[in-house]
Amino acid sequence: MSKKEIKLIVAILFIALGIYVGVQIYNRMNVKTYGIVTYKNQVIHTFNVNKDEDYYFDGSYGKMKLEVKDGKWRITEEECPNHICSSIGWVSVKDYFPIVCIPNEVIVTLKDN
């Protein structure tokens, strides 16, 4: 292989890296996320977790609420035995984690738009 050939494959691979990094930087800043609320499989509602708000839903055993704050969420009141979701504390985009809570049959995901 030639010194121009070399140069010529350098070259294409850092036009495709770069490109690479331009859409992954696009995709992130255009990604919309939202928090989905599902009672025994069905999405009862749909929040912006960057929306500071307060939202009240029923499960099964009784009352939920849920708390969103500067981009993060979580249980703080729930009629449930052990009170495991709001003991799971405040969950965002980058530390993620399902907070589901077996007696209400309620789960709160996220969902990428």
Contents of the next structure:
Amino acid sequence: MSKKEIKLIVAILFIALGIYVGVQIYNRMNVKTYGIVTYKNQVIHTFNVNKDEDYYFDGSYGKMKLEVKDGKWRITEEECPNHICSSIGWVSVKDYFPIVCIPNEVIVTLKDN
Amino acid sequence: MKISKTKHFVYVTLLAAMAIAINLLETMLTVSLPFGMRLGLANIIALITIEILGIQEMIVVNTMRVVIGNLLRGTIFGSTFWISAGGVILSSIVLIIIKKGLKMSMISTSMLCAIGHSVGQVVIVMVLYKTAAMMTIVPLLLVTSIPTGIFTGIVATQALKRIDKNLIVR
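Okay, that's the form predicted on its own, but what's the structure of the form predicted together with the partner chain?
Starting with the chain above, the whole complex follows.
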């Protein structure tokens, strides 16, 4: 690989690090306690991330289950062709990641205060 | 050497058919990767097309790949279609800018193209579902674009080496 390519890789890594740090700082500054399940841009469930509970709902493709446990949440038992949303696994406020299921048009995010 | 209009047309369709086939195959293969990450194998065809035929043909091949690919998968005009269209449009724009203005190696082009593809998709998801939280995924996509971009760049370079130079028309 040439020098130019290595420079480009370093630049990409720096930009990625910058965005990562920015997102982390934002998440630390805005500690949220409520999550929302959105289906076709409509909020269908609001959940407290510190309360253990299971939520069942339907997406465009089939049934889904949201499991909230010990401040973490995940999508399981979903009827979906790709199973991308369950492969993301457990998500928490500290380790936040929006769970997006495109075939079901369902998104699990944190609610803004 | 100048090739006839029909021959030129045949090359465009052949490349489009290859892009669609690779695209469909890849959807089946990379199901288990987290976040729906992919190698972006169909980008190889876009890189080859812009190199041997030109910008216009690359746009045709990329459009056909999204439209027919989604038609075959049965996801046409659904959210999946718009998301992949967003990715293809941004990666095509990146490819055109690099081709027109900047002199870059195949591997750099391929990496930027991969980034364009994933960022375009994320932008569409952000707009469709109004979630700024999708920014969280961007660093991850940028980092994974490096190895996948290098891989597709190497494959495209090797493929171009083996293509008969007489076919190249500009």
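Definition used throughout: the rigid core is the maximal C-alpha set that superposes within 1.5 Å between two forms. Positions refer to the first chain, counted from 1. As the structure is a prediction and not an experimental result, all values here were calculated from the model.
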Checklist entry - Core-aligned, is the CA shift for residue 18 between the two forms 2 angstroms or more? => result yes
